[in-house]
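The chain below stands alone and is given in structure tokens; this is the form predicted alone.
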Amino acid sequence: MILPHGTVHTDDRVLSAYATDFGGVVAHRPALVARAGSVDDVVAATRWAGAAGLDLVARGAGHAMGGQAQTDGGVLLDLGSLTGVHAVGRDRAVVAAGTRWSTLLAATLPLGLTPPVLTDYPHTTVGGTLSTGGLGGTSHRYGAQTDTVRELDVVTPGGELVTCSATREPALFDAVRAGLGRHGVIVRATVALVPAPATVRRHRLGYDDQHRFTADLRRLVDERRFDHVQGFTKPTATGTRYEIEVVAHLPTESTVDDLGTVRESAELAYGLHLDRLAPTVAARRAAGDWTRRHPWPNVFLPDSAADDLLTRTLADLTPADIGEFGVVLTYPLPTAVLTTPGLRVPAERLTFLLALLLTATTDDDLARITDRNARLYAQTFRAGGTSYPVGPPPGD
């Protein structure tokens, strides 16, 4: 293979490098890495790879938890260098798929701008979160990543680079949202903008009862009362911990004296507040805890049974499971704003996102988490529950 901007790496060290992701569990060589530095770089790698007959896969930031982004025996195509902001406008940006969501926040933030939608971890790439749905605190308002972008620059499994929207190529358009790269391999990407407050205010409130806390979720998504909503819940020595976590941009404001115990009210710049899980990240670094294995399960759980399989969940777990740095992520979303073909969720209005955030820091971690996971998928599955793609497949 011969790339007109960027490198080929067939040595061991790089091979092994690439044979694994954040989630740690899976472990797969690719033949070769190709390195992307421009959009004919990954024409070229892609119809090489067709003519060889080895499967492709592209990669980001490597943040998947389930092998997502590699390959056994086949081409991985990195995209890490394919970066750049090429326009910011009123209402959109033009990004190219290897750049970080924090790097186009960069561009757009002091334009007083900002994308919809972000995850919670800013860190991951454009092209990842759009291949996989991206999901976040504001969803409940615009959907996902993959419901507000405007247009997509793709190379097809065929090595063609073709231009779709929802009205240019719409059946390509609609096949890589959230597809996995199965459809192609997005290169560059028209995101929506919107305007971007400078301060937030955030509300941590507490709550003793999972049906009350379940309730205000529901009441809270319903309402549009915040820009912002989330739940957590934490198995403890002392019960479980639930908590809900409100953002208003400012300057509107709304009340939270008719929802649980607050715990925490704070005013804090719209930038802190999306990169806020940096200093948990930071103490993860620290404590070793990023670099283990985070074999996380996300589901769609249909609202008509998500107390019952969260009661189930939590009742599957200890203190120890969670460990320090544990936590169970549950919201509800509208079905309605998630309208992207390849984000399958439940026929219900309502459906709760369930991750399970553990970290297998030994083999019997590892084997009770996926015992766990499979279960949680069983019963989501009979429940009429789907998975969301960003953890281990299911069966896995």
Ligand SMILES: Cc1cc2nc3c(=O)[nH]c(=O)nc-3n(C[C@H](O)[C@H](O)[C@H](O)COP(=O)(O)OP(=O)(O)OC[C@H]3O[C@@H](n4cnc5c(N)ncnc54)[C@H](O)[C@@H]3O)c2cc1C
Second form
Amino acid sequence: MILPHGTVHTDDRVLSAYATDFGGVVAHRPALVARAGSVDDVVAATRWAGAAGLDLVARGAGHAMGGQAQTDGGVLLDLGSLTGVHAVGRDRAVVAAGTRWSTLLAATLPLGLTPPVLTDYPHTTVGGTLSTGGLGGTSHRYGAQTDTVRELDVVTPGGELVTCSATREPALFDAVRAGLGRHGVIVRATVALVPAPATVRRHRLGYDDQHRFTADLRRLVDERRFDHVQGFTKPTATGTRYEIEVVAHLPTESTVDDLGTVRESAELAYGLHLDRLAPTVAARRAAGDWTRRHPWPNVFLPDSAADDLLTRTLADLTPADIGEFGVVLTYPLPTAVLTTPGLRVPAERLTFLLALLLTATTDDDLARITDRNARLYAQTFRAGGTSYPVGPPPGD
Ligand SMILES: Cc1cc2nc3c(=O)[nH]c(=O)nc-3n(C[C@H](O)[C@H](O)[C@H](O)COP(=O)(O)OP(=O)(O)OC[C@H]3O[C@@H](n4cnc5c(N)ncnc54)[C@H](O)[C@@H]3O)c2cc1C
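Switching from the form predicted alone: structure of the form predicted in complex with the ligand?
Entire complex below, previous chain first.
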């Protein structure tokens, strides 16, 4: 393979470096790594792989957790160098697919603009989250990132560069969004922008009762009282801790008087709120946790089964399983705003996203986590729920 602007690698060291991801539980080694430096490189690599009869898998930041951005013996196409914010307008930005959302934010926030939805960790690539969905605390209002993206430039599996949107090549647009890269490689995206607040008010509200916790989450989402709503829970030595995080984009304020116990109320810069995991990530890195294995299952629970499945998930966990950094993330989303065809959600008015975020330090931890994940997937599917496919594959 010859790329006009990129590089091609077949040496052992590089191939091994791509046989992993943030999950650390799947290890598929590519036959060849192509680092794209231009759209022409993506076209060339795709055509070459097609002619050679090899699988081609795109990779952004490699933060999926179940081998989604790996290939066993195929061509691994790394888009991490295909970066650049090409244009920022009043309501949209045009950005290369390998650009990280945090880089896009650095260009839009000084102009008072932001994408309407950002994932909790904004250092993944635009192409990577548009290929899975992209959910965050504002998703109860706007859906996934794939629901607000306006246009995509895609290199199809046949090696053609095609521009698609809801009105132009809509079948390709529908296949590629949350398509895990299987229907083409996104090389450029036109993403929506909305006015960004300068500052936000964040409240963290404590609960000791699961039913009040989930009832308030539902109420907050239905009332659209806050811009951002998420829930967290974890078993501790003194009982299960539940916490709702709500954020108001100032100057609009909303009351928390009728909600749980206020554990924190803080005014902070919007940019700091978006990168709110940074201190935790720094602590995880310092503790060696960031490079360990993270087989994090993410599921969409039907609302009717959410309380029961959350109870069962928590009953299946001890404070030792949770460890220093583990947490169960859960929050409801109206399915009416989740319109991306590739994002399969339960057929109810609300779905609860539930993510079991545990680290495996030892092989024994991994075995226990894998068993627990299998139970969570089985219970979810039996109840009519679905997998949000950023985690380890169900059944593995
Ligand atoms: C710490 C952490 C926090 C997270 N928080 C959230 C969250 O809040 N909300 C959420 O929704 N997700 C979250 N995720 C999951 C993460 O957003 C997804 O796994 C996302 O796909 C990762 O993007 P990436 O750039 O690393 O993509 P990769 O992991 O490299 O790729 C993911 C998938 O997209 C495909 N792909 C990548 N780039 C392209 C492209 N240009 N064209 C076509 N296909 C492509 C790959 O083949 C693969 O199937 C989190 C992950 C981590 C590690």
